[in-house]
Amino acid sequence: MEFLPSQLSQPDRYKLMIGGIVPRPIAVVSTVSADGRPNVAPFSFFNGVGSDPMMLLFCPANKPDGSDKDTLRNCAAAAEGGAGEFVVNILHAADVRRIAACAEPLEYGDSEFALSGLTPAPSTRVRPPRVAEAALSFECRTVQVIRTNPGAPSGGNVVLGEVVYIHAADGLVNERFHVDPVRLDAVGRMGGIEYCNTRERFQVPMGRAALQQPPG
């Protein structure tokens, strides 16, 4: 089977991308509007981006009408009428409910926190709160918004952050530095409403070295 993107329609494109790219890692991402009001959405077109400085991306599609997203309203630059900032929240497996909650379309200044159960908590370096359930929560600074199709119904945007502050929960990280994957207990986005967990790892070594281990 082939394709060609221009050939398609963007519902089509779209369930091409997530039913493939999978499992994607969910980003729970808080900010405020520029009057102070919270919200917080799931967005699992997310990743790092890198470690110096240390940054990440996140990317919240317009709405159907082509206006931005609330999340995306918010976390726009000031002179672009947003705040500037935003946390991403990594929460548990357990939360997953609450999660797609956050996905509900409110009127803008409604918060998802009050319908979803999540608990605000106050952050150190940024106006929008945490999500106190967070297993790990970055802090982040609105560096850049690409926007690659302006005004589209489900044109894409990206959002890059600086990271500017970090909590994690009490023995998630070791003196090393190691996130602890059963104590984060992460899940993952796939197709459609479709999620998984993370709870069946192995480990392969880089290089040549991983051509050289057993299978099994």
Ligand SMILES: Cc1cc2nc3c(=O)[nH]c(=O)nc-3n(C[C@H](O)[C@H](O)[C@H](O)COP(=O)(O)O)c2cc1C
The other form holds:
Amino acid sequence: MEFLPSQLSQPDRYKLMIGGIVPRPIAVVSTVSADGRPNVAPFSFFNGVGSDPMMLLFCPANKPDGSDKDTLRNCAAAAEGGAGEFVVNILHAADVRRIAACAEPLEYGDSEFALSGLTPAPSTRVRPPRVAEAALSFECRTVQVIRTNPGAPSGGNVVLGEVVYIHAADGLVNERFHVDPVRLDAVGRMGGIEYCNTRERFQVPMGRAALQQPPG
Ligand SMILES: Cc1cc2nc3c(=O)[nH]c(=O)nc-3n(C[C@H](O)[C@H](O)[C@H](O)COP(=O)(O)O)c2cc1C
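Now the other one: the form predicted together with this ligand, given that the block above is the form predicted on its own.
And the full complex, kicking off with our chain again.
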């Protein structure tokens, strides 16, 4: 089968992406509105960008009516009405139901913290609270927002942020800065409402050495 994106409907293009680009890490993004009201929502179109400076990105799509999701509105620059800051929280698999609950569309200014039972905790360098239950929290300042189809229903946006402070749960990171994947127990998003855990892992060396390893 072959597909030409311009001949597919937007929902079908979305299904190919969400079902094929898997598993995706989940950023639970906490923000505040310009007048200080907290918001938290999950985003799985999310990844690291680089480590010098330490940058990451996530992608809040436009709402079906073409307007900004609350998270995008809040982390946009002050000149665009936002607070210019956000926190990316990585939660444990045990919290997946509370993560999914945060995707409930609420009125602007109503907090998903109260709805989900997740606990806001003070951040160090930015105004938005971090999530107390998180294994890792990356406090970020928004560097750039790229709007790929401004005002269009489901149009994509990239939020690029510089990490300015990091919180890690006790015992998660060893003296060589390796993150313990068992303690992290991260959860990934697949297509639709399906998720995966990170409990089955295996090692493969890089480059030619990978081919010396017996398959299995
Ligand atoms: C696990 C998970 C991952 C999600 N990933 C994204 C995403 O990458 N981009 C997006 O626009 N919406 C994503 N959503 C939907 C948003 O979380 C949802 O639209 C939410 O209401 C946005 O909240 P806000 O308006 O407070 O920003 C995801 C939902 C879930 C449950």
